[in-house]
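In the form predicted on its own, a lone chain appears below as structure tokens.
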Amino acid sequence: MQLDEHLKILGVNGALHEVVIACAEGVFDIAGVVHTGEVSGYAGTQNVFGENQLKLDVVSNDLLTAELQKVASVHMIASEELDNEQELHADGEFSVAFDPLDGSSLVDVNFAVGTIIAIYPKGSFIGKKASEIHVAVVAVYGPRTTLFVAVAGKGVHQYLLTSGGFELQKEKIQVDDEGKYFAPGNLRACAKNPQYQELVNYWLANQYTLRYSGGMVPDINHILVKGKGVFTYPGYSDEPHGKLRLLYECGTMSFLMVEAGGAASDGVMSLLDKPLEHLDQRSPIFVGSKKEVEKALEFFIMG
């Protein structure tokens, strides 16, 4: 079954229907370009956050933004390659948030990438919580592309990209409430917080099994296959909010998690109740199996 018509036994029609179309779209133009390996580099630029931008990272959020500017109901979209909010279509009902190329670095060593969109009601970001997604959509560029859409309220789902579009490959993914896979984003913090290396040695003393790729998307994208495990990137005194922004990364991905049945936390409360205060916004995440995030929260609460 094509993904289009998957959604709408979703019950994802009308305008919504369109905006994750689009996105699609935006996701095969760059899963093109990814996987070419024609675009390389850095573009000579920075982005907002003061990081240098490649080549790749400006090539991928022109093409999304094309495919979302052919759809009236997008009204704002958001990106992590953008200064600022910006409007496309004043009687737009969605706005559109992404990170168009997560983890960019990693093409250059030839690992998997991913591109995070998340599809909210319209207006600003500002004030908004991941509780307010509707749609959640990620891609992963790998040696296949596949793209998990999560809708608010029916599930996770798995699809391929084939010669014919996106095919369904699984739906209503699940995510067990244990799993001995471990993703520790940011190790470097065991150096100055005591609590993230009691961690890293309670999961290696129970013989947890380490899954981490440098990338955010395909550690997630692990967790969501396997049904099982947990990432993490807390924060520490240079960087006591962590690395991985709000809105366009810990949101979306704690919103993708909890309708597979796992947990998201920033360690205080749930990600997906955390309003965005400002776009470059970070947040700590301890994200996957609900027991697994229980278990790495209890180490920082003991702290």
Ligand code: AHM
The other form holds:
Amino acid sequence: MQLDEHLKILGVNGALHEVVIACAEGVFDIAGVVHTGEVSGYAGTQNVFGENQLKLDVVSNDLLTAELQKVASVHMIASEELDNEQELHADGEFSVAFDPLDGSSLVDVNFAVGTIIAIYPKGSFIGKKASEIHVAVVAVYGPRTTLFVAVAGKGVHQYLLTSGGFELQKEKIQVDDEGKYFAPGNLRACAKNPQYQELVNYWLANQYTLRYSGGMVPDINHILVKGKGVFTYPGYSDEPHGKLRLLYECGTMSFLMVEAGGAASDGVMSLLDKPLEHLDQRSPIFVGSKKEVEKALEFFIMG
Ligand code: AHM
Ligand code: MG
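The block above covers the form predicted on its own; next, return the form predicted in complex with the ligand.
Expanding to the full complex; the earlier chain stays at the top.
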């Protein structure tokens, strides 16, 4: 079954359906440039975070924005590659936040990368929480392109990009409460954060399997597809909030995990309930199987 039809079965109709399809079109366009390698090198610009933008980052941003621009129901957009949120259509019902190409520093080594998109109610993103997301759309560009669509209250579903479009691959993805896979982001933090070192020692002593690629999307994709595991990206003294952004990365990936029956925390509270104070806000993240997230947090509370 194609994405278009499956969305209707999930109760995603009308304007929201149009926005989700536009996101999928954007993913299709980005998959084209990622897989052909025709766009390479640096753009010669920096994003708001002071990071050098790849031409691919800029092109991916433009492709997705162009698809959203076609849909009158998109009110505002915010992108990791833009300085500010932008209004597309004054009467739109939905605001869309995205990281068009997460993990783009992994493109040259041909590792998997992804796109992270969240559809919120209209208006500015400031003050919004991930619990308000209507639909999350997350793509993984590996040897194949796969797409997760998480619909609020209706679970997470996976699609495969085939020559005929996005084909339903797996309905209602569920993550077990426990599972011995670990993806430890920001291991550099261990040097100054002994709690994290102790958590890593716990995983090693208990024979967990390491599955870490350096890309948050493929790492969390691993948890969703295998149905278990945990991904962590804590902060430490030099970078108390870590690196990953609440709006573009942590909030959306947390929504996806919670819709699949997992958990997501910043170490203190659920990442779904954390209001956005500014567009470039960073957050620590502990996400995955419920008990694995709880276990990881115990080390930080004890420390
Ligand atoms: P990006 O948005 O600049 O691509 O950075 C996000 C990526 C995540 O996918 C990944 O988890 C993280 O950066 C890894 O960063 P590092 O290796 O610097 O800790
Ligand atoms: Mg990113």
